[in-house]
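A lone chain, given as C-alpha cells: the form predicted on its own.
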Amino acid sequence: MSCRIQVEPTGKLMEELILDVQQKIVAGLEAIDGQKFYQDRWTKGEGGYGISCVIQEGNVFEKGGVNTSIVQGVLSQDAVQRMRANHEGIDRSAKELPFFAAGISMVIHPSNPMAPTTHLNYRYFELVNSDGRKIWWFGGGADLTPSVLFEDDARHFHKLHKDACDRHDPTFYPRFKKWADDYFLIKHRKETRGIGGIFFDDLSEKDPKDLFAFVKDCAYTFLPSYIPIMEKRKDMEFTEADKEFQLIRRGYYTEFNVMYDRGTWFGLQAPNPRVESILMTLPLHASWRYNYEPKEERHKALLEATHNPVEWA
C-alpha cells in the first residue's frame, strides 16, 4: 500500500500555521529564560519532517520542548483506534490505512515550584479508507498544571481560552473545558493532573476553514495566556516543601503521560517513532513517596481543585 496521499488544502494551511506558532512560542519563552532552545530538524521517509525545539536546565525552565511534525505513512488498525476517540466512518476491516498528520506539541516545566507547568497541542489528521474516502479532523488544546494554586493565574489562563472559543462558537468553551477535565484525569488516582484548560478531539462538525480559523486563534492565544503568569511567578521565593510537592506533582504528570495520553501512544506506535521527541514531555526530575500527604494549606488547596474541578471563567 502506498503511504503517499494527496493532502487537502487544510493540511497545508495547518503545516504553515504550526511552524509559525512554534517559532513565536520559542522566541517568547527564550525572552523569559535568557537561554536559547536547541533546535533539532529531522526528516523521515516519504517526505515527513519536523523540528524539535528543546530547552534543558535553563535559567527559568528546567526542561521543555516545542515540537512540530508533518508526516505521512500508513497506520496499523490498532494505532488508528488509539489516535481517535470516535471511530465512526473508519474502515475497521483494513489492516493498515494511509494517513497525514500535522501537529505542534509543547510541554514546559519551570524550575520554580511557584510557576506552573503548561502543555499545548494542536493537530490535524487525514485518513484514507480502503474505498478512497477521506476522513479528517482537528484535535488539541492547552492546559495549566501548577504546584501552587494562584486563582488569578487560573482565571487568566481560562478566560483567554474562553475568549478564543467564544469568537468562533459560544458552545465551544463549556464543552472543551469539561472535555479537558475529563481527559486529563489520572484515572487510578481519581484526580486531574492540573487545573485544566480546553481539550477537543475528532473535531469535524463544521467547515474545515472555520475549524482551522478556530485552531489558529487558540494556538496564538498561548503566549498571552502563559507569559504574564511566568513573569509574576518565575522569581518568587519558595520553600523546600514547595519543591517537594512540585516533584510529587511531576510524578503524577509522568503517570498520566505514559499511561493515558493519546498523543504519546500515537507517537510511539507511528512508523519509526522519534522517541526522544515524543518523550520530551517528561520532566527532568520527579518524585514518588509512599503515602505522601502534603502539610501546607496552599498545597492542599491545589488538591481540592484537582479533585473537584472549578469553573474558572
Contents of the next structure:
2 protein chains.
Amino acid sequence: MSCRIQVEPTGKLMEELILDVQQKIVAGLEAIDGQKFYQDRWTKGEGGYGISCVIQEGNVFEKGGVNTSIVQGVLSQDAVQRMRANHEGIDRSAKELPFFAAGISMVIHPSNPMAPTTHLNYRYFELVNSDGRKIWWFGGGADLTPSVLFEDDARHFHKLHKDACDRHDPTFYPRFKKWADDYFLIKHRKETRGIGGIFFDDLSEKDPKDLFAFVKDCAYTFLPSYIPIMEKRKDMEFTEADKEFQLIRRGYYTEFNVMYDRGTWFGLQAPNPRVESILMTLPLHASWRYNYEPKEERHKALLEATHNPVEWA
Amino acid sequence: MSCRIQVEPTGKLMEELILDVQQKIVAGLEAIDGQKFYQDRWTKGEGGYGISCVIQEGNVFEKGGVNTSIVQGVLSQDAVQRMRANHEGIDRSAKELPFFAAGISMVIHPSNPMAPTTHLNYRYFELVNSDGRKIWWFGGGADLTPSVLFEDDARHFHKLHKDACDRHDPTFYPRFKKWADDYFLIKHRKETRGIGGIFFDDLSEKDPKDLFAFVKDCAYTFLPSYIPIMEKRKDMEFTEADKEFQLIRRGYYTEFNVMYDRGTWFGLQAPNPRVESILMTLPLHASWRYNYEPKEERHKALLEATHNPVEWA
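Alongside the form predicted on its own that was just displayed, please also present the structure of the form predicted together with another copy of the chain.
Complete assembly follows, chain above in first position.
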C-alpha cells in the first residue's frame, strides 16, 4: 500500500518481540492456572492486526487478558493535538500524520485475595512528521496491585525490574519508579492503586537499538517477577475479610482505570471504540461499601504503602 | 454572619421541603425493607448542614442513601467558570460569588434483580451576582434503572412523573423526559443507563413560586411512583442469569456515575472531596464480563429500551 510508512527496523523488532512475549506470558500463566486462554486474532483491513488472549473464571485467574496490536494508519488532527503534550517535536500544524504502533498490554486479576493483580504494557510508536522526519518513542511499564500486602512480593517484583533497568541505565529505575507512583495515583482518594513498579513514556533519549534492548529486557522480566509470587499465593488460605478487602480494592482499580488511565479514556473517546477490548482490564467483581474501614493489620499495611509509596528496591 | 446572603423565601421553602421529603422517603423505604436507615446529621461550621441517611445490606435494599444538604458559601472563580456553561447571566469576570444551595439526592439499589435501581435529585441554587442581582434556578429529576424490564413499571413511573409535570406546564414532561434520555447516556456504550424519567437544570423560566410548586409536586411523586413497583418486585423469584445480568448493569451504572455524571465528577475534582458521600451512589456489587451477551429475552428487552428510548407515557 502506498499510504503505508516505511517502518524503521526497530518497529519490526518490536513486532516480533511483543508476539513472542505474548505467547510466553500466556504459556506461563496457563501453566499456573491449568486453563487455556481463549485466543483470537483480528485484522483491521490492511491497517494492522492483533491477538487477544483472554482468560475468565480460570482456576487461579478470575479474569485476565494479554493483547497485542500492530497497526498503521493516519493520526487525525484531533489525535495529533492530544499527542502534543506527550511528545516534543511533532508538527503542531499538521492535519494528518502517518503512524505505526506496536504494543502489548496485559491485566491479570487472580481469584485468591492473597495473590496480586498485575498490569504490563510496552509499546513502540513511530510517525512521519510533516517535514518527512521520523519521530519515534517507547512507552510502558509493569506494576503490581496486591490487596493483602506481602512485603517480600513487593520487593521481589521491584528488584527484578530495577535489575532490568540498571542493566541499561542507572537513572532509569529511580525515574520510572517515581513515574509509576505519580501515574497510578487515584487522585480523589489521594492514594495509589497498588504498590507501583515502573512506568515511562516518550522515551527516545538514546539510540533506538539501546532502548529496544531495554524494553526487551523489561518485557522478559515480567514472568520471573510474577510467577514466583503466584506460586506462593495462589492456594493460600484466606478469610472472608480478605475477600471483602480485595473487592473494595478492585472497586478502586475500576475507578482508576475508567477515570484516570490515559489509554482507557482516549480509547473510549474515539469514534467507534472497541469497548470490550478497552474495558477488559476491569475486574470480574468489585464492591463499594459505605464508610468501609479495613480491620485487619495486613489490610492496613497495604493502605500505608498506597498512601506513602515505599522504596522497595 | 455578615458574609451570609439574604436567602429568598423560596430558599427557605426548599429547605423545609427537602427535609420533609427526605424523612417521608426514608420512612417509606424503611417500611418496605424492615431495616432502619443509619441517620447522620453533619454541620459545616456556620456554612450549612445536612442529613445523610444510609442503608446497606438491608432485607430489600442492598445499598442506598438519601442525603440532604443546605449550604451557604462563596463560589471560587474556578467554580464560577464551571457554572458559566450551565446558567446564563452569571458575571464572567467575578472572582467570587456568594451562594446558597439546598438539595436532596438519593440512589437506591435493591437486592432482587427484578426490582429497579432508582435515583432522585432536586436542588435549588441562588447566588448574588457582582451587580448585587440575585440569580437562582432549580434542577433535578428522577429516573429508573431496571435490569429486568417490566413495561408496566416503566409506564407507571413515567406516567406519575408526567402527571406531576402536566399539572404545571404541558411542555415540561416532553422536554424533561428527552433531557433525561440525553443526560443518562453512557456515551462509549451508545446506550442509556436505564429507562429514564425526567431531568432538568437551570430552570428559572417562571415565577419562583410556580417552579417551587412544580418541584414540590415532583418530589412527592417519588414514593407513589416507586413503592408500588417495589411491592410487586422485591420478593419475585429470579434466576442466576437474572442476578448476573443485574451485576453487569450495575457495572454500567458505575461507569456512568464516575465517568459522566456532572455532580460526581465535579465533586471529586474539588480540593477536599467527601469521597464516601459522593461515591455512595455506587452499587454494593458490580461485575464486568468479557464479551457478555444476555441470553434471556427479558434481558434483551431492556437493551432494546436502553438503545432506543421509549415513550412510556
